[in-house]
Structure formats: C-alpha cells, structure tokens
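Shown here is one chain on its own, the form predicted alone, set out as structure tokens.
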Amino acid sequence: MLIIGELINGMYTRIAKAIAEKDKATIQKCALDQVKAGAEALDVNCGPASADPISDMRWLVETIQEVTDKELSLDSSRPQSIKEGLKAARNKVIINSTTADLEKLKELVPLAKKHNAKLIGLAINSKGIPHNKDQRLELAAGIVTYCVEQGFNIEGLYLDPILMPLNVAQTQLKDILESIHEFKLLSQPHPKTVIGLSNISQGAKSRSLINRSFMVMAMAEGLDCAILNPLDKKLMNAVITSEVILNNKIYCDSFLEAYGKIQSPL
C-alpha cells in the first residue's frame, strides 16, 4: 500500500500562507511530519489561491527536496505547473493527474513516459463525474487503452474511481468499491488503483471514522494507493492492521510497532 501524504496543499490556510510568504520552515515541517507518520510519498498542490502556480510548484518541489528524498506527487490541473515541477524534481515523481479527455491524455501521457513518472488517471471527463460503475469502467478503459497505444508502462498507471462524499453520494459508494476491483481486470499487466480518501468525509461529522472504515473496505477490494492524512493515527493503524489481515505483512503480537511509525490506542 502506497501512502501519499495529502497535507502540502494550498487549500489549507496555513499552507497557502506559507506558499505566499515563501516560508520554507512550515512546508518542510509538514513534509517531515508526514514522512515520520508513515507517508511514502508527498502530494504537492499549490491550491486555487496561488498567484503564480507555475513558480510556486517549482518552489515547493525544491523546498521539500531540501529535507527529504521521498517520491513527490505533482498535483495540478495545469500541465505547465506539472512541467515546472518535473524540471525541479530530482527523485521519483507521480503526475497527478490526467482525466480521460483525449487532449489531457495527449499532453500528460508522453510527459510521464519521458520523465519515467507514474501517472494518476481520473475516471472523469469534460462531461463530469460518472454516476455508476459502468461509466467509471468505460472512462478507465479509455485511459488504459491510450496508455497501451503510447507504450506507457501500465504498472505505473494508477486509476482513480473518483471517491464521492458520503453525505451527498451514498448510493455511489458500493459502485466505487466494486470499480477498484474491476479496474484491475482491464489489462494484463493490470493498472493500479488510488483514491483521494478524504473526499468521502467532506462535510460530514466523524470524518476520521468514515475515512478509516472506507479505507479498510477499499483495501479488501485490492486498493494499491491512497492520498490521505498520515497524521491520523487511528487511520494509519487501520491500514497496518488491514495489511496484516490481507497477508501482505507477517503477523506478530507487536505488528503496530513493527510496521508503523506512529501508533495510538486501538
């Protein structure tokens, strides 16, 4: 299970302020706190308030790389920001993300191939968010097909079924779970799967409980990667425990201490 820390995002007021003021200390502490908590990669998003998202992306990448060599997920809807982040990146990179729209695929798949980067593909297009499993599978199949045609390594492709909030899209969540499993049937070798976990609890109470409950269910469907808050100790413990139950890690009585970096009471 690849854990991508979600907290370096300009949507958070503290991070937006740090980006605007070029406050390296705040960004670097956020990066190191997530790594200490178990993040194996870090999402990097300038946020919608960024006055100059291209230069801000470069600054963020350079700032984070001063303190860690973890993989970076360059998160932007602007291809030029992605390109600038790639120029600054010294280590492994994930491009987050392309949609199923042909114009986005034509720009970002060759870019990922050129830089030997992983790629997140969203099961969404210009028509909007899919409403059922069949629509998600159709969009995901289009992404896979294009990647195969372009010679992109499918094992570096992460498909995102677009996780919706529980309080407004409850009826879609079973389809989303099934999509995680069925995306892997689209090709051989199969693509990997990813979710932006915090989306499910937007606007709801008991966010941590909702997040970790869905995470466990998604892992049982074969989820490979999640963008989440690694500082949520109970969530991280649920991930570790699920890995043991799924036989991805060897059981021992001290499995939390063995596999985790920060633990909390069950």
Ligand code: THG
Second form
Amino acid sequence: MLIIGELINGMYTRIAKAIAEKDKATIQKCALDQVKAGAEALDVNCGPASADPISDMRWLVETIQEVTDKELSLDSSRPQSIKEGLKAARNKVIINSTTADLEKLKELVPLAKKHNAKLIGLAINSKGIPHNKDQRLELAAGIVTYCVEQGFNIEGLYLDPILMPLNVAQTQLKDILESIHEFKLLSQPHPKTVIGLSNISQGAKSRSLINRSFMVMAMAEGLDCAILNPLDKKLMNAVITSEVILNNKIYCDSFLEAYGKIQSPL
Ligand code: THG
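So that was the form predicted alone. Now I'd like the form predicted in complex with this ligand, please.
Let's see the whole complex now, leading with the same chain.
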C-alpha cells in the first residue's frame, strides 16, 4: 500500500495560513510528522485560497525537500501549477492529477512520461462526477487507452474512482468499491488504484471510524494507494492489519510493532 500523507493541503486552515505567511517551520514539521507516522509520499496542495497557486506550489516543493526526500504528489487541477512543481522537484513525483478530458491527457501524460513520474487519473471529465459504476469505468478506460497509445507505462498509472462523502452519496459507495476492483481489469499489465480517503467522511461525525472502515473494504477490493491522514493511528493500524490479512505482509505476533516502525525522512 502506497500511503500518501494528505495534510499539506490548503484546505486545512493552519496550512493555508502557513502558505500565505511563507512559514517554513509549520510545513516542514507537517512533512516530518507524516513521514515518521508511515507516509511514503506527501500530497502537496496549495488549496482553494491560494493567491498564487503557481509560485505557492514551487515554494511548497522547495520547502518540503529541505527536510525529506520522500515522493511528492503534486496535487492541482492546474497543469501550470504541476509544471512549476516538477521544475522545482528533486524528489520523485506523482502527478495528481489528470481528468479523462483529452486536453488534460494531452498535456499531462507526456509530462509524466518525460519526468518519469507516476500519474493519477481521475474518473471524471468536464461534464462532472460520474453517477454510477459504468460511467466510472468508461472514463477510466478512456484514460487507460490514451496512456497505452502514448506508451506511458500502465504500472505507473493510478486510477481514482472519486470517493464521495457518505452523507451526500451513500448509494454510490458500493459502486465505488466495485470500481476499484474492476479498474484493475482494464488492461494487462494492470493499472493501479488510488482514493482520497478523507473525502468519505467530510461533513460527518465519527470521521476516523468511517475512514478506516472504508479503507479496509477498499483494500479487500485491491486498492494500491491512498491519500490519507497518517497521524490517525487507528487507521494506520487497520491498514497494517489488512496488509497482513491480505498476505501482503508476513504475519508475526508483534505485526503492529514490526510494520508500524517510525520511518526516516531521508
Ligand atoms: N483524489 C485525489 N487527490 C485528492 C483527493 C481525491 N486530493 C485532495 C483530497 N481528495 C484528499 N485530501 C483531503 C485532505 C483533507 C480533507 C479531505 C481530503 C479534509 N479536510 C478537512 C475538511 O474538509 O473537513 C479540512 C478542515 C480542517 O480540518 O481544517 O477532510 O479524492 N487524487
């Protein structure tokens, strides 16, 4: 399971403030805390309030790289912002993300290829978020087809079914789980799958419980990667336990201690 830490995101008020004030210490602590808790990659998102998402992306990448060499998930709907992040990046990169729209694919697939970056493909297009599994599969298949045509290594493609909040889209969550399984059947070699886990509990109570319950179910469907809060210890323990149950990690009596070891940022 590739764990991408979600916390460097301007959606969080304290991160938005740190970006606005160019407060390096807050961002760097947030990066190091997530890595120590087990994140192998860090999402980097300037957030909706950013006054200048292009220069803020560059500043965030430079600031984070001063303290860790973990992979960076450049999270923006603006290709220009992703390009700026790529220019500044020394660390490995995940482009987060392209939609299924041809104009986005044309811009971002060659960029991912050139920079040897992983690419997240959202099952969404300019017409909006899909309403059922068939629409999700159709959009994902379009992304896979384009990547195959362009010679992008499909094993570096992470398809995202777009996880919706439980309190607004309850009837879609089973479809989303099944999409995770079916996306993997779209090509040989298989594309990978990713979700933004905390989406599911936005606006709800018992967020941590909802998050970890869905995470375990998604892992049973073959999920490869999640953008999540690695500081949520119960969630991380559920991830480790699921990895053992799925035979991805070898069982021993002290499996939580063995696999939950503090990570080094470098
Ligand atoms: N897919 C991909 N990338 C993504 C998402 C996705 N990136 C962004 C997001 N979704 C994943 N990251 C988050 C980060 C924070 C929250 C949800 C998803 C979150 N934030 C609090 C809230 O909205 O309630 C912020 C409030 C606060 O605590 O200050 O829940 O799906 N590819």
